[in-house]
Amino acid sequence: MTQDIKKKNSAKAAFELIKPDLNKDSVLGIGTGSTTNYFIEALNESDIEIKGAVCSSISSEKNLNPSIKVIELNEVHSIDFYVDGADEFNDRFELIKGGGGALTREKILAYSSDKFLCIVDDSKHTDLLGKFPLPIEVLEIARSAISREMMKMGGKPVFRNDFITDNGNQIIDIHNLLIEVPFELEEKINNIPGVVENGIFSNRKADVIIKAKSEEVEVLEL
């Protein structure tokens, strides 16, 4: 089974999971990436009616029906469910993400979610995090200085060449960083001025890991 036949696997399987509880007051958050254009195509392909989506890109939201409304966090109290993937997730449902380069919506996506549900395939889970190099969206005046800082800490920053945030930002890649105990390096680097937010999600971590596997897709809860 490929890669993608998994990560379509686990999207639709996230989509039938959290149907049951959708209705036309229900606010739905999409994250951004391969495996979440799978739930957003089985999301088009179906006849529920929700109040709407909240969106962490703008390709998310081009992706979407235009059936379907795009709402602003701003406009609404919270978000019911909010479906993302995730570079790296280890065995406490800590995760990297941003390798899309939306990492500071997307958290902010899911801090404002009742629940987070993550869709993978197999090959996401690790033991230690950091095999895939950590992003950290950062404001352009202090890329360098940065970088500097991430180079005390053990790892390799790799300016992302050719790319900007939809939120006009910058994002550098650390490689080979021992990300030992992730809720801690999550907001050490966080106090680094400069930083506007880094791809370790420990501190809102996922509620639910929908992993697919070639035989299965398996649901995890913590």
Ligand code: 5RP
Given for the second form:
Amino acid sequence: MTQDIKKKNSAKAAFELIKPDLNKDSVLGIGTGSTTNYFIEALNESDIEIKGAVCSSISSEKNLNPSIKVIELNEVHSIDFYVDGADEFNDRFELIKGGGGALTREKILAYSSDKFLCIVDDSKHTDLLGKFPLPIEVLEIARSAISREMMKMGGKPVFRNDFITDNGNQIIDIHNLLIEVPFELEEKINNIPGVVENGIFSNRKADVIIKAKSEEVEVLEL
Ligand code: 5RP
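Please supply the corresponding structure for the form predicted together with ligand 5RP (the preceding block corresponds to the form predicted alone).
Below, the chain from earlier opens the complete complex, with every other chain and molecule after it.
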């Protein structure tokens, strides 16, 4: 079974899981990426009526069927379910996100949600976060200064060429970081001036991991 089919299976399982709880007052949070696009596909194909969706990127907004209302986060009190993929996850449901560059908005939506469902295939599992280069969204003027700080922490910063986030900022991908205590590193990186956000999701981690394997889809809850 290909990774792509697993992504689709995970996304479909997430949709089936939350469908019975969706109604015309429901606000859905929708992330970004190829796995999330399969979730959007399932939502678009259904005839379910919801209040609307808050998206973590302009690209996800564009993929939504026009019958689904796009809502700004400022217009709602909270998000009922936030559904998004990840680049890595561990057994404590901590994540690395931001491969698609939408990490800042993703973290904001995850924080604003009652339930965060993370849709992944089994290849994303790791015991120690950091094999996937950690994305950091930065203000352009601070890019070199932040890169130097990340080198002091043992990482190898690589500037993401030709990429600007939906917030108008740049991304540095940090290779070779051993993220032994994700909670501490998330805070430490965010304390460097000029960092907008980093892709460690430990303060607000996933509530549910929906992991597709070759034979089945597992729904894991802490
Ligand atoms: C985007 C993300 C994505 O969720 C992450 O990169 C996983 O992407 P995909 O589902 O395409 O494997 O964090 O910023």
